[in-house]
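Take a look at this single chain in structure tokens; it is the form predicted alone.
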Amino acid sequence: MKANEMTSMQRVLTTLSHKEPDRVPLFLLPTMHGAKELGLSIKDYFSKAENVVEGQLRLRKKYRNDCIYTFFYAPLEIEAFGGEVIYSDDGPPNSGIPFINAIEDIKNLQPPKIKETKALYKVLQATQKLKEAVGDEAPIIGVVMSPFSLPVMQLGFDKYLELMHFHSDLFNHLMQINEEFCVDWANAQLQAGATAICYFDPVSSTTIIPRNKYLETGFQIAKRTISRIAGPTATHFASGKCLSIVDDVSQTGTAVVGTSSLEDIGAMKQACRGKLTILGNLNGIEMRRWSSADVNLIVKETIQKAAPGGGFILSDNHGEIPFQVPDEALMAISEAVHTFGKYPISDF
């Protein structure tokens, strides 16, 4: 390590402090990737623990990442309830049919055993095995799906709608189960070497529901979860704007805010200076075309608007990088940020 050069827990801690480290953090977030670094199918990259322990540390060390990032796929909770995953070749572990066939099963619904639970464990596995390689060198970010998103995948998005509108007894059951499960789920991570928890939650972003019904909703349940969270919390709401509620999510108790792409960054931070740390947003999507020319604009500009000050994280907008986008733009990507990040911030 240079003279006067922080390690990537010092400097994410002194920009979620909204002071200026060395240079912009960078949190690369490739789940997938793991697996070509291992030359394996993806689903057989998460079969084991030791491949995503494996997985993250080269890919820590090839893209010079500020965090190790212990999620594996969205409907990993889903099959913890016992639900199905679907695997693909090129792209994200989906989930499959609904495991709640009807609004009335609800009654009956039982949250898994944490530590029982063979999905759930191998998490754990990952987590622990991280902490001890990296220590405290490095933030390990774990992840849950909020209690008030996660039900897309146990009903389906119609049912849901259903239920949140017409059923608020078995709506306000669900959000109980789930909230217990989030919170031992969270707090298990924890337990066992994360650093903070990424609490997702798409449905609250105003892409989806109006700023009203997240006051009702997704807020409330937001405030109660994250308040049993035995550690620190970025709220991503994967893609979703988010820059009419950015008040109302600095008061659920979380430190950051993952931003989309479609949203201003410069707005965004002034929306959130010194409230809330912005993790984002480059465009995951678009990121599979970009040339390094284009890395090089995108995220000077990108830097020029959110770094100065602190208080910003550069990643994608996602929280999770399509398999498709090649090494060689995240490596531009990487060393973008090692040129262009460095503070004070120069206009380039």
The other form holds:
Amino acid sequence: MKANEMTSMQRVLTTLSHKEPDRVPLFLLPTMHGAKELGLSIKDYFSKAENVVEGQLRLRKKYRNDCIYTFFYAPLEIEAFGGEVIYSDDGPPNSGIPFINAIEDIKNLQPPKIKETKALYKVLQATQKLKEAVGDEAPIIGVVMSPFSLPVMQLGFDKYLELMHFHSDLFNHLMQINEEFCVDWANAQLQAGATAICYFDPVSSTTIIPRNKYLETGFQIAKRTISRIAGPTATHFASGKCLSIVDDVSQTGTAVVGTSSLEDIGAMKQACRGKLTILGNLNGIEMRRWSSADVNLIVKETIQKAAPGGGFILSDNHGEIPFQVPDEALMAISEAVHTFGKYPISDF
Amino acid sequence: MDKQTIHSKGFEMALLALDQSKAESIIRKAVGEGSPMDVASKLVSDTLHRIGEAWEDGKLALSQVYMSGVICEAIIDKLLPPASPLRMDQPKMAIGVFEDYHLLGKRIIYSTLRASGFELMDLGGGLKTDHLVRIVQDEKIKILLLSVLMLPSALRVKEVKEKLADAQVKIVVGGAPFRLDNQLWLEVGADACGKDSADALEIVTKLMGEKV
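Shown: the form predicted alone; wanted: the form predicted in complex with the partner chain:
What follows is the whole complex; the chain from before opens it.
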């Protein structure tokens, strides 16, 4: 490390305080790529905490990443509730048929007990071991699915929208259960060593519900939930748009906003300046076929628009890099941020 | 402003307010002035098309598109039951979710097309390549609408297309990976790609016009 070079933690904390660090922090978020590193199938890789620990450490070193990411897969909480997880050889584990068959079943739903649930315990073990390995040198980002977005996998999206619009008592009951679980799950990860929690809330994005519905529902739930999480949070809309609700999102107590590649990053910067740090917004789907020249062009443009003044972390737009994105593209992104992301940002 | 436009504006407002009875009364009034099929294929279809476009432009949210489609489908099903001879004569069409169980996108397109007077089979979710290919061949489907959520599933549409090379079926794809990558549908050999319900209506109407 050079004399004036910051640690990843210093770099991230500086940008979060809306000041310019030594360079733009990079949160490359490959999850399944750890399986490639270890020569394991995706299913085997996620079967043991030790694999994910080794995978994350190798990936961080390889890509000179500024965080450790303890996200296993999206349906982890569904697995904890007793739902089905479907593994694939070349993609993220996915949720199966929703486990709540009839909305009346919500009345009998019980939240999982965290330490007695194998899938969750595995994540806590991985978090603890990763904390032992990196200490305070780099932030460890834990993940929760928001109480408001989890029902997409609990019930199915269509049934959930009908629940939200027409069955307010059952909707509120489900939110109570999910909120208690989400707070406990987030705090357990923080106790295990996570530095911050990424609060995935795609249903709150304006792609999915209009702002007035968000203010009645997802916004209130986020405010209540985030206020009880005993550490910093980042809200991620997983490719959903959020520009028109940035002011509202900033009032939920979150520090960071995960930004879609469908959003104008310059307009996002204007809206977030001084209020929220932007995390984003490289297109993970297109990234699969980016050449080095494409990477340089896109990374430079993103940095020029969003990095001045701090409050910016370069990342993908979804919170999970597709398995099909080749190493070359990820290495090129890392190289580009190390080359063009040094502060003060120049015009190139 | 002509009658159709007045009905359409009022109908759109009723749908976005989730006021099913108001929406139904507008449709019943319109049916008194034309045939049920005309109302479905013009008034309902135009309104849903506008709502779909407004989502694409970021003016409406997906929940509003979905709820509008469901309300329209329920109203039109009363006027034009699935087996009604008044429904249009069309090539066989089906819709399904390829390789997973996230059904919302499929449900929106299904409701939008049925409410616009089209008939289509719902193949459900979790469809795997060989099973899907067999259904298309057995049922002699001519237009296959496939919704996907994950990138690997989107890439495997190519296999479906290759295995159906002799079946004279047009494959129309949609879903998150195709919305985020404009070139992906061409890469997997799909015949068309719809980003929203408005696109789906346009594509299906065009294919129907060509009688596939």
